[in-house]
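Shown here is one chain on its own, the form predicted on its own, set out as structure tokens.
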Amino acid sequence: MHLSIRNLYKTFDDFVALDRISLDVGDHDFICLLGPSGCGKTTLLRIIAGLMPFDGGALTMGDTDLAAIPARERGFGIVFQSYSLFPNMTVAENVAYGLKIRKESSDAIQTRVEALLEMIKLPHLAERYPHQLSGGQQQRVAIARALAVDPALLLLDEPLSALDARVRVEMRAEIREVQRRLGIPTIMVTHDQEEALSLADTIVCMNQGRIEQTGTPEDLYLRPRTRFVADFVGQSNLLPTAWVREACPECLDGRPDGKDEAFELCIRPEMVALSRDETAEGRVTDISFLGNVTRLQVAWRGRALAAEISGPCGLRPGDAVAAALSSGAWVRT
């Protein structure tokens, strides 16, 4: 079912939290809420999962206000940073506990476990306790028993910050492949703009309080409209209009009308082209080699640009070179 949210708005004190919020959630949607920390993404997800009142605004699925709907009664699945797995419990335990508190027949839980483990790749566990599992063990069970109720809605609040950076990359295409396989919409909450850029159908970047902007992972990155959204998702070279009018005139092309002030011309690293040109007047002023690419820090016109170079560059600090930059997108300031 859709989930709908107009105008929600939440204040703590003189604080506001929410500011006018209201997004849509399909009913196959992968949605991700990424923004700083303080952004008021936690309290959205919250507010959704019904561990929050709001104070003001509409938060409905199909026809049901929600705002009237206790949290145990929504049929939402829930996963939290910290699991929060039963530790007295085995893995199956923990999975099927959902389903006994809906008093489900010993038959229809024992299938639904197996079905589950065997989904996350866990069958061989079932019999162990929270304690004697890793962190990616622990948090595919967690989902696991999220899911075991065949929730309306999934929900997860940063579930994949506390695993170490390897098991991070492979929790992510997991949790991406179980969402696309079972068809449930998902909202996740995260502070990591790569986790968000590989996983969402729908970005929602949120700042203050408020949402900058939403859109596809391509985008957020390639067509970014506000300052926040270009340098909080991935690297940026955000370029003043004066600089861009005398540094590179042919990259005007496409800017808003309006003061040069109100706008900066974003450019991707990647979208930084480089030469070898001894007569140049761009240097190399430091490189990090990533193994699948190559970073430096240019200096060019007066500006230390940020470029991206697939592979091996062959450049060192000091060497000149020339610089090309490809058409990047005008963001409001």
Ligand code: ATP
Second form
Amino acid sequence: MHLSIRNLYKTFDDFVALDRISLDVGDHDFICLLGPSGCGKTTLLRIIAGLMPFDGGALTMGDTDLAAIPARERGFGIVFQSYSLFPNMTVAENVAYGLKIRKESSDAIQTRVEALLEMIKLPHLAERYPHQLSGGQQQRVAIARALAVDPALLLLDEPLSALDARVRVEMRAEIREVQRRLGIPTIMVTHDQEEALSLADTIVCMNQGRIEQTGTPEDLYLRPRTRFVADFVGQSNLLPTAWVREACPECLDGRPDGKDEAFELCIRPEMVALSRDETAEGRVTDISFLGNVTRLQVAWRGRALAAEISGPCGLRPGDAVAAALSSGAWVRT
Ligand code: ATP
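For comparison with the form predicted on its own, produce the structure of the form predicted together with adenosine-5'-triphosphate.
To see the whole picture, the full complex is given below, headed by that same chain.
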């Protein structure tokens, strides 16, 4: 069933937290709400969950107007950032909770709980209590609990943010696999762009209560439409039109009509090609070797450019280099 959000509006006193948000969530979609702290991601998720009212617009699931339906009757699974397991219940009891409320038979509950614990790879921990689990294990159980009732929609609010970096990356893959296998439409809030790029079918990039851009991860990375998106998703060189006209006139191709100040050219660091050239005016000013890539800062035609080369590069600070820019996207400032 299709979730449709139309011109959703939400204020806290005179502060506009959500400013006419529109979004469609299809049957098997994995959507990430991505944006900086305070942009309205959690507010939007809470409104979808039914945990908070809204002031304008429409929220429907299929033909049902959700505004009239309380949270517990929406049939959505929710996982929050902080582990919200019941501390006095075992893992198995936590996962079984929603099924018990629905008064399912104990045989059916047991079968379902076993299958879910198998899926999250924790069948051996069924009898443990939450305080006896690691953070990553607790979040897996929270996800299993949310999935137990076959939710029409899975809502995840920064479910990985309390975990350490390595566990986060592992859990990303697990969440994606479970979501694909079950085909449950999922909306996940995150402020971590790498997480959004790696997980989402569709990223909704938000800024100050508005949607800046909705698109696939490739769209947002390769074809950002605004300076905000270019800057928030990945690293970028944002080059003013006037500078491009002087320094790299061939890059003006494809520039939309409008005042110089209205647009900038976004060039990702890996699209800056450097070649050692004693006669060139470019200078390497800084190098960091990160293993799989080397990041460089280059002073070129009056600007500092960020460049990235895969693997080690053999250049040193002070080396003279020529730079060539390609595959830029023009963004609104
Ligand atoms: P974070 O990543 O920090 O959680 P967020 O994008 O999820 O940020 P929200 O929690 O949705 O942001 O908050 C959006 C804005 O609305 C913030 O400026 C916040 O201060 C404000 N806000 C949220 N809840 C309330 C409330 N109950 N009363 C007043 N203002 C609120």
